[in-house]
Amino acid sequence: MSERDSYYASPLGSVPDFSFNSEVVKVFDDMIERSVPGYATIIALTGQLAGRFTRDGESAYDLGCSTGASLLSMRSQLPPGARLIGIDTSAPMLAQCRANLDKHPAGCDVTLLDADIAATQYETAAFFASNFTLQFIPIEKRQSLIERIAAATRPGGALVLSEKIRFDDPHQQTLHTEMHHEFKRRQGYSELEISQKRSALERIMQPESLDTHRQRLLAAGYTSCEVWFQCFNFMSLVAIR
């Protein structure tokens, strides 16, 4: 359990990019599961639908796994032959996914590498994870990096897709927006943690529309792509290839 998050509860002037740094480790929990609406039940659906897809001896991936929570749901799904690969960039956050992981050792092998997901080369997989990972990555990177997932993944095989949306419809972007804004509010968060964060994440974090997911997916190779949850202006996506 991290520590309570009041990453952005004083005053910062000028507001520096979001990092994923040693400080924002220590309370990266508590920050998205009182951020992100639904964030508890997209992870622990995440793991069912990786037990769904996974069979023993097969792998899955968890592309920016941080402290690893969904590496943490799908290890207690997948069969024990099955092997599970957490990636990510940030040293703390997979120093801090090691110990999460190593405080429940029961299950299938796990590997984290330090990398990006955007140059790894990946081997065929049955299922990869990708929650709240994609948005960070610049935007002409990611029909390339979706294509290569999809050539990993086998057939029959699944990609999980999590991201923050926006709208083409101004007014429903202008809804969705006022409604996160009212749930973090309800989570305990002020006007000025929301605003500074806000202002910390504009410039590094590119959301884009559903309909641009569902085609790039398409387009990648999956046969098939459906929501499967919504909450507000965040969504997940199952493509199956």
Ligand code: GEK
Contents of the next structure:
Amino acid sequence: MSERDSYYASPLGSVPDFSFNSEVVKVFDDMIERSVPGYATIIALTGQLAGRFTRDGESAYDLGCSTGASLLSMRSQLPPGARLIGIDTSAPMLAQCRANLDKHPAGCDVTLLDADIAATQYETAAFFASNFTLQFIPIEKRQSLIERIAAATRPGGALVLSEKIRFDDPHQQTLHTEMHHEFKRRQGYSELEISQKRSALERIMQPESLDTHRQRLLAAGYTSCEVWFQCFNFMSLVAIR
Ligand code: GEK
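Can you swap the form predicted alone for the form predicted together with the named molecule?
In what comes next, the whole complex appears, and the chain from above leads the way.
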């Protein structure tokens, strides 16, 4: 577990765009746990889903692996001869991820790649996890990325896609945004921390609607997809190839 997050506790004047830098990495585990309702459940059950789809000798990917929470959960459920591949563009995230994996070395091999998930050639794999990463990819790149992931998912394999979402209905959008901010206040974040983090993410994180995600997954070649978890404006889908 990281240090307690107080990254946005002091007034910054003009708030720079959010970056996955070494200062954020120090507090990242606490930040995401106190910012995403249901995060611990999604991570634990990503492992359970990975275990169901991945057979001995097969590969599974974690896209945007950060400090390794999903990789550790997946590795605890995968057969010993499986192979895990974690990808991230942040070198400090990958260094912390390697350190966390080395603290709990039991289980299958894990390869970490310093790479852009939108520019990666994927090998055939049984399972892909993308937990809160697609939202940072420019919208115009998302369709072709999901198509390449779908093409690399073996028939019968799956993608777990977790994202912050927006709602087309303005009443629902307001309700879930306010419920999320209330969740953050109850996790100990101040109004200043909530508003500065929101400004920092505004330009670099673009949530889409559940319907947009669903249509993209089906158009890309997944045969079915269903929401298996949702809490306010955060959800996780499982798409089956
Ligand atoms: C978890 N999945 O703990 N290619 C690769 N990685 C990227 C890219 C990209 N183009 N853009 C951003 N990232 C994790 C949490 S965090 C979500 C994922 C959040 C990486 C970025 O460096 C960061 O580590 C991660 O995606 C997003 O379940 O902070 O809200």
